[in-house]
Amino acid sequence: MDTIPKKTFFNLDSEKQQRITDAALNEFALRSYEEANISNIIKDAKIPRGSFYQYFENKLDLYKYVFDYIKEKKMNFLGNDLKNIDDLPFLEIFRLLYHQGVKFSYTYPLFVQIGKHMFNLKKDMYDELVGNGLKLAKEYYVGYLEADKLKGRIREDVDSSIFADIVIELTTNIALEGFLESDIDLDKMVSKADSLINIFKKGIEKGDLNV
């Protein structure tokens, strides 16, 4: 399967690469997947337009890796914040994680105008793109909760999947909403997500009711 980009983008010194890069980040922040032009990227990026198709098959494939690029670098933001982490509890390396994935949003806005309109894409492309990521996510939960039962932190008879599930999902729904709104406001997304955290932690029950 060929790469994407093509090994010929590769080929390019780091600073055309870069601006490339730079190009197609500006255009997809200012625009959706479906109004950006590969002419304004061009343009930009102040390439030949044969030259794009010697790197790229087509916008698709562009998109695929901007995306690729944005993962590449919140994994390097949280490089450290993913050392020596085995020893907390799950929901205290969720809200580390989501607290971090905060701040990396405020370190790269472009990021998150790119990422509001990710939400906006059809179905089926939303899924290609995120799908992967949200399966690997519930992976790593799954295990950190069953690491935590073991370690007599939360209850044995807690489904791990289907409280991965309900995290993952939850959180999507928060970012989502947050991404919708004409004001995006981080602090906000920050605030619901360690509300919901609470709940997680202390259920919704009083201790002293009678059953």
Contents of the next structure:
Protein chains: 2
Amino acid sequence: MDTIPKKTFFNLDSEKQQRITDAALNEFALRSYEEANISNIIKDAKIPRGSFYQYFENKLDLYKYVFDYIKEKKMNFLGNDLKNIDDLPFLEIFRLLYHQGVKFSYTYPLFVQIGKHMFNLKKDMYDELVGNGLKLAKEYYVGYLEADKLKGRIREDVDSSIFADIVIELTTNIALEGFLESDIDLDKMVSKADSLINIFKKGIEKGDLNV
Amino acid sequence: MDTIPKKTFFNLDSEKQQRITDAALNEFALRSYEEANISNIIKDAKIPRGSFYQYFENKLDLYKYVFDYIKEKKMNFLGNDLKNIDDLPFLEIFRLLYHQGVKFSYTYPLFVQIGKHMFNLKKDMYDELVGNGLKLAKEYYVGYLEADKLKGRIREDVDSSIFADIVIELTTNIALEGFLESDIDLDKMVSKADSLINIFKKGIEKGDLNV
DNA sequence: TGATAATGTGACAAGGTAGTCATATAGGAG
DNA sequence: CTCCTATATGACTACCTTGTCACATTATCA
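Can you switch from the form predicted on its own and show the form predicted in complex with the DNA instead?
The next block holds the full complex; its first chain is the one shown before.
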């Protein structure tokens, strides 16, 4: 409850709030946190300099707000799909999440750009904002993988921690990469995900009996 | 042969060249291209401002020089191992490259930082500097994978292009991630790679006969 | 209506950066 | 030794950015 934005921001009529939010999203999509500059944002949002500092302490304050804004959008987007999961195998959960993740990126291309810049935050800030989320995701994945092992779905010699890392890496990065190309094809990305999952299932090697 | 540094730079005695190179490496490791600033570099290298502009056109010129410097170091590092490759399966080549890549990152931690910042270059610049290398790597991988398919080593339904993407993604990123943790353990990273390769070989699913 | 609090506003100070340029110095050729 | 060229140097210009602050405007409530 530190400073993230001052209450004055939320007192604004929603049109103005949105104008400012959009301007900030645009700026942080175009430039990294360090490069982003407030002058562009206030020009875009058509508010005077002084007003900006009435709504936000400084650039960090604004960035945290934007980060939370995106996080909430994503939660809403993924939330619904995570409800009716009975006892799917890990890779089917992954498929669901991946598909929804792709759709999310497709729906909010700006957020993809902002996400890309996030990798360049200074370590402290990255850890504060992103680190915990990734840690939770990994714990969730590892737990799920271990459970699947007990159910005899996954080979015992598969290292859950490493596989979880791979999965996280690919969901956070490859999905982003796909959206940097000029021709974004949703179906193609989804089918790519399916090929990927198939590789994870069976491996690439031919003619072996898995033990 | 544009501008990359002016010949005056190479006329300097090697101690001064190295001082400047080191200062630049440090700055680009600490800050992204856009954030990096020349004042820090000349202060570090203990050269006057005017001299800097006698050696380099501008920041971009310097950055390209640094990029080439790193590329050459890496080529030398990997080059030797790529010589005596007879007819190894793809994943064994990958294992070799991964192991050497890990050692390289371990040897030059500064380069890892610089590499991380590379993902935030503006698209044009990224494509110019990095894009072609990745394209070549992918072509090489895809060719190798297809050849292995013909030799009956890899299942026909594995999508070579997608698998190549995964492999590139993991080599460019996961390797970097490992080095951001405070406790760098070479053996641990190598054994992680081996687990990873094992997953790629057999997949994670239990009890199926691969066709 | 009048007073008090909240918010809007933009000029401004303080600080920092890139690249230039006039001048000083050193090096080399004849 | 002298002239000419290459290099060294740092003060300086032009520019940009952040955050502040005194003052203007609007809302709230008695």
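Rigid core here is just the name for the largest C-alpha set that superposes within 1.5 Å across the two forms. Numbering follows the first chain given and starts at 1. Since we're looking at a predicted model, the values are computed, not measured.
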Quiz item: Is Asn198 one of the residues whose Cα moves 2 Å or more between the two forms, with the core superposed?
Solution: yes
Quiz item: Rigid core fitted, then: does Leu134 show a CA shift of 2 angstroms or greater between the two forms?
Solution: yes
